[in-house]
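Only one chain is shown below, in structure tokens, and it's the form predicted alone.
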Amino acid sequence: MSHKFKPTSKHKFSFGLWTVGNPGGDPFGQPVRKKLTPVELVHLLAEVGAWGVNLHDNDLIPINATSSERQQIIDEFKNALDETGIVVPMATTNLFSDPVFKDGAFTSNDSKVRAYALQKTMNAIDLGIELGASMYVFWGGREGVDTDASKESIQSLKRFREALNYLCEYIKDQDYDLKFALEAKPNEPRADIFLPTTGAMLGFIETLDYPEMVGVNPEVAHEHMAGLNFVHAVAQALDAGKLFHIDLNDQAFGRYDQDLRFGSVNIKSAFFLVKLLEDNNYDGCRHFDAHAYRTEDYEGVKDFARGCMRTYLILKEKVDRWNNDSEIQSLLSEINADDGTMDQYLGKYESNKAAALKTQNFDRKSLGERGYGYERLDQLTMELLMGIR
């Protein structure tokens, strides 16, 4: 493999432990690989030339674990993050896969559920913090409905606001250096889960007690999912502020959430995916939530991983030729192509300004008739990636 596309830490490049330790089943199969350790998917990463790994509570720690086995595990993870240099940059926790969490966690009928939920988030933000982990995610894989007729909407948000406000206020007390990131999915495994997108996300969080304590962790499979634009959803979190962590994977259009190696269905949404990133000089952790096929051995993991972190890596490489490509920028130069005179009206609105803007007279026959160029562009764009350019 060309060291060229080798990956560093300084790329943050992360992946779950529930990723590339996925053993393979499915709905209609079972698992095609024996289970790993945590300490041996450590390894792994270090490995294949990862820089994080990320966890949910029982990725690490089962459910029912003693306390004396759960600091057996702690201790022996903490032992392989250090003799391979991993670390631990985001934690969440797994509020979905047990049965008590059917109807939800913090959205739950039950306010009991309702209470053990916060209870088990806070032991493992408290866990989160003892691995080094700076940001914490949250997706409701259950905070949703499978009938309206279970739920009433305004009740659950609220419920979910209160939930969020506690948390807030715990990392406050607690004096932990957190934030927290929330992640939209559209459905599955409910028939609907509440704030379905990301910029659902966005407007919600901006109803809470602490927003500048919380942001967002789009996900590629999610967004195709509801059949969106994720670059569009990315770059309204960036815009925001808001942008604390992001989900690589890939996915197609209108199917069930796959979780793909980055950027092997739609070549053209990671590229400008990845632009908008390094355009932006995105600073947080470039973090693959997908998996390998269940086709693959544990070679076949690694061939997994590795390819995640050298498609972005290429893409970058992409970016910067496209930045620099005299063809492209010059076409972009025309498509933008400013004279100046309209800067008179626009900008920050002053009466004087829309006064003026009231009399000035457009030729629309000729701005409608303007090309712009853009087949053009997009062809040499898809050149660019085909490696033409």
Second form
Protein chains: 4
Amino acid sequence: MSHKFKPTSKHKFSFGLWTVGNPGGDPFGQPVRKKLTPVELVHLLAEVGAWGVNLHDNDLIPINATSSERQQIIDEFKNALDETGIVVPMATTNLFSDPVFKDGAFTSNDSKVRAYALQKTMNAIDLGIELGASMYVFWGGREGVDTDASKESIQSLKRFREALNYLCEYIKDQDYDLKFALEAKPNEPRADIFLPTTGAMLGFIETLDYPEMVGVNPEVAHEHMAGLNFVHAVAQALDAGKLFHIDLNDQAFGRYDQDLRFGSVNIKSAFFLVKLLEDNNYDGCRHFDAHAYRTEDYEGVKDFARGCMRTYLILKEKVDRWNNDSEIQSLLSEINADDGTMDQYLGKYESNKAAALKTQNFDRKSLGERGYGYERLDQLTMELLMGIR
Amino acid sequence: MSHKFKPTSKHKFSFGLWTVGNPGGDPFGQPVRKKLTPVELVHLLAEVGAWGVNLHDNDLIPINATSSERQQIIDEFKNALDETGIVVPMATTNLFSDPVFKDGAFTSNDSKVRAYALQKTMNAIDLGIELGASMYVFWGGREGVDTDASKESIQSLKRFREALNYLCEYIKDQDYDLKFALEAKPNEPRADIFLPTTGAMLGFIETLDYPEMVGVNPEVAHEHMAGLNFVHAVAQALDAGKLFHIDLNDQAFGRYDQDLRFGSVNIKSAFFLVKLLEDNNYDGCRHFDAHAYRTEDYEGVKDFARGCMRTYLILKEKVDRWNNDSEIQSLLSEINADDGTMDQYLGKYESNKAAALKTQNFDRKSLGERGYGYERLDQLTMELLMGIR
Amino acid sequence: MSHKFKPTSKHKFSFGLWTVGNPGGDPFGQPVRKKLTPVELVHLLAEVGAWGVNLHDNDLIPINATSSERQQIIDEFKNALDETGIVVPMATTNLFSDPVFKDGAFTSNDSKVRAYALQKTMNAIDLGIELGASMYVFWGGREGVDTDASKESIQSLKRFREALNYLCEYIKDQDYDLKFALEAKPNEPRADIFLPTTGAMLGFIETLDYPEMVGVNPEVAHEHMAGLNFVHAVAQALDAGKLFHIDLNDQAFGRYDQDLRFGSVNIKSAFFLVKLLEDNNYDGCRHFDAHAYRTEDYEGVKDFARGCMRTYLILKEKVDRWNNDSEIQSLLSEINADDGTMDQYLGKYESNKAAALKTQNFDRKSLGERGYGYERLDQLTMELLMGIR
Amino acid sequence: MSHKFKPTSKHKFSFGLWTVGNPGGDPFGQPVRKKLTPVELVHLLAEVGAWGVNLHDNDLIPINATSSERQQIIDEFKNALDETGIVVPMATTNLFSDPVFKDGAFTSNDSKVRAYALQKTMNAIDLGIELGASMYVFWGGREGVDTDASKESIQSLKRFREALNYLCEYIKDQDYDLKFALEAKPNEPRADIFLPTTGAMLGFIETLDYPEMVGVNPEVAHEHMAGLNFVHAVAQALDAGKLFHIDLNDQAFGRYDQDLRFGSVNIKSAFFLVKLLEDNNYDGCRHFDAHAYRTEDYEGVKDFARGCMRTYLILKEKVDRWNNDSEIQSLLSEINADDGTMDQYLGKYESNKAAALKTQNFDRKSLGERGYGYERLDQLTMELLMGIR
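Show the other one: the form predicted together with another copy of the chain, since we just had the form predicted alone.
Every chain and every other molecule in the complex is listed next, the one we just looked at coming first.
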């Protein structure tokens, strides 16, 4: 049984340095775990069976490092990657920790901060490329307001767009093989963050100069903070060809950013997420952007990391089971039965189709009386999830 | 004073028939007000000083009406419009009340329901055109799920897209002068409604065949249900040139769909909304999609309708005051001061600009120590809102 | 397998007439199922294997019924109970549907409404007694405000207390064997309902004249609407000896009142609830206050009802499994290991104990470094819930 | 005008050392303001016009301080109090920052931690007494779980009760003149904190050995995190004689713990809170448990602190205005008109009263048709709040 749920490189399970390396500080408490070095974290990830490691520039290189320190750190880190076989599929910029970004990075009211943010991102992109990343994530944690008095929101969107256009050009100019993935979050650490949902990001991307270079990085916790169905958000991204990366974790609706172990809050929504990804052959990273409870030491961190991957694989097996459960599938066939009589009206518009449709008589009453069988379908699903079928 | 806040036609204040005509039923209680006829409602709106009236097809024409009944109702309604000068700027389809739509309209799993929804919408569009509407709203209240087991979300998006494409073609085919505005809502009456936020709609529009025909109709209450900043959602729509219509009301974050009197929950967010609309010369309808408390009789309904408009005008006056408050404006100048030294790096990308920027030294520490003055700015704003300045 | 999860009378599974009899109307749509009679509903409940049926006065007796109509209805209903063996463990008053209660019942600003609410409740109590109920629930759906301008909240609490004291005296005066259970809900249908949580009810009970006669009826959906941990609310009620009744259903956090099938949203929280009830030998009713999706016909309603009970029993079996899982239990022993050295300081206060404790040296650092093993424990729990152990 | 809203000692405005001293760190960013010493903070509070300063033990005394260091710090602090006239009305224990408390303090699964928490609290109480505090607050930020697997909730309540009983005895034993005020919070930093609302605390207090020594310290932000009406929570506390202290700030519903400037999110709810406190002659501290935006330097911190007090006083003046507005008051009289005919039925129960009431005929229909005038009342209130009346 345990063999069955063992992660391998084909599953593309990755973790951020900041996830297993999270020392457990929070707004009300000090760190509880000593900081491990990036090299130690790579070895920890190898030990638990992960495939990739992602990073913010400053997870690896201190913001004050000299260029020789920088190079030494990179060399040691690459060594660790070589030793373990761990890869770096994605990189990103820390534009939120340093006080300089307290009013935002690309949308700060201070032009020097905006310029510095661009500089820092170009350098961080260079670092990502050096480490082999092919995906670059933008999470604008400070790109927002604590009071709407402080920024005109349209101007802020223009500033954010200008920065992304600039950086797309930089990628092209450098001939880097890199795509951008925008990560939305509704609030925290700002009262309101701009472009708060995956949907908003999808809308925004279409206003960029190079929309084809830019997709999204939806995160379970971030949509759940707004009480939104994450599966639907990811489906919209897939439908638009924009699911470039994904951040897996878990989170109760409407709470602060909990970043809990994947699947540890709501099995059902995690199941439908895995089903969506697997049924649609998503072939990007399965990145876990989560961290262990603050009660844990590093043994607990490993339990946490193993649990993320294991739960994904357990649910993947349940997806197969659901797709092959004869009672479920026969009920689905019944639900989706179509006698084809509507084909003459539906599909691509034609004038005569529409004219014919306008004269069609529908038996509204009997259509309204139909029972759809969703209670039974949902109960069968829950029982399958609980291992009863 | 009361003259100052009197609505006129230039303010384009409209109400739906279903708003002032809401009889006060709710999930736990029966209607408390007798139903008024559409003609009576038009006169009520004229009495309180509204400019426009909007409607779902079945607000005016019962779903079972014969065509002669239909014509008689339309004639009487047009008469009332003529008598009062009230216009019909927007129309929409009721695709949610009848049991036939219990599993959705354009996204129902039953192809007959999908076909019927198209037919009903074409007829309702014809009605809207006949009444002079130039904007057509889509609120897909039933386009969602109670369990994700019941629908594949990507397929549902495809179905929704197919219907909108069909209807855009219908408009073109009929040579109607009509635009579409999509209205998002996260949940209620379904557990999860597809495309739950204004941002999601903006993303979706770009996947349509005729995106230029389609914009959004954001609603305060619907974004607030997800705890999202409504001003930011509207700003994104304006920035994208997609604010085709707006539904004004109020609502506490995270609650059921309250549809309260405009500005009656949160003065501050209502103020920044009015400011956004007025500062950006939004010239569409100010539509109030709200209804009176269930404790009210029709005198209370009129108080409610008058209050919506009056609060908008009070806040509009406060916007002028804020824009001309010398202390606020001087603080804003200070906050946004820019010595121009970054102009060489920012703006449109150029290789040499980027190269120069990469070598620039930033005094990160002193930038991080800057005080932005937002507490003072926000307090001045609150005092202005409370009439103390 | 199916035998294993078959409900019997010892499980005390009850449903309200209003649950399986819910015709599927909602704020945006008409009823979708024809109304069944109370007698038909009793037979439906017998068919699915329920033990009890609960009711509001007007679920059985129309508000306008004459006393002879009343008696005939009761006789027929009792017949159905006799035929099926179904019992009536709980009754309650409908103080929310009729327009008369639009401003509240016991807390209305109209003294005639307050008096009528008392009268109606006394009559409904008489009915409950006649049907054999030993528990009487109060859900004050209208006892709240849409604006705080309308009621002084302290006065409202006084009015609510006065009514409950009055009705306790009525019970004593009539020598009825009946207890009261107060059911909290934070909002909907009012913007804010007084005493919004189970905790608030527990506090309020202690201000009554006969607190021993009054307990609580917590409901999953109602605490979840406020994003609160339901298990903790029920634990507080149990701890206080006040868990007189319970309303089982399910609900996503922060949503409108969904009243979904028990366990159909969150398996984990449903599991810990069943565990709490079973581990503490709760012997009251397991009442399902939920209803079928609006997409269902009466076959779906039966699926829904069967699913509620079946999921409870599946989770009950998982509780046994958890309590007997050697890895989980051994981990718990480790977590809760206590060498007894603190016994000298803890427990009941004594002066010398406290003095000794004040001089004790604690190794704060090593206590802070302890790993609690909760990630592992939680992962084991999730796997047990998914049927993997 | 500015004189009118000047704080004086009679207003009892207090701030925690941790509020104006908050250096602006958050889960995603480093501190932005240098730490001021307690002495500097006392002078800052004097400068802005505050009356009192509150503190956790470790806001003043580092957790590692020797007893001579401790005494020196206290002496310097008392000096600052003497120089400025600032008083210390309330004290509390930090049972959440140190890693030792990561699993809770009084409810930790580790008996040594529980014992240490008692010891630390006794010492902190001694400190509070030495500084003149007469109120002692308990906020159990870590008293909860990240997974319900980790603690039995009933056992946790027992542990928490045991600790409070112990500490009440300690107070009595030491003959301290001190009361306890329990502060509820639903979540953050734990996934779920026990006794999550003010109401839950009120219920819990009645299970203690000395309920008369213990009241509540409700906080705006904490109830708003659960989307609950704060005014109603405070009203329940006042009604029960348990409003021992209050934490004023502001917060959007359903968000992480924002701790914003008082009245800066929602003027209306802040107004009804001030109205409740003032109308009921609450004579305890008005404590601001909030902090400045992270964008601010110490000038901004002062703006923040001044704004808290000023907004309170502006709203207090509006309460007077509301209580004396003739249109509002006359509308209220109408709303609350009572012809006295129900007096024979209402009030204290009597058998013959109840019998008479049962035979009374109510005109349910006309009672249901009554218009309550709340839309008008609420609109008048909003206009008063906006300074239009």
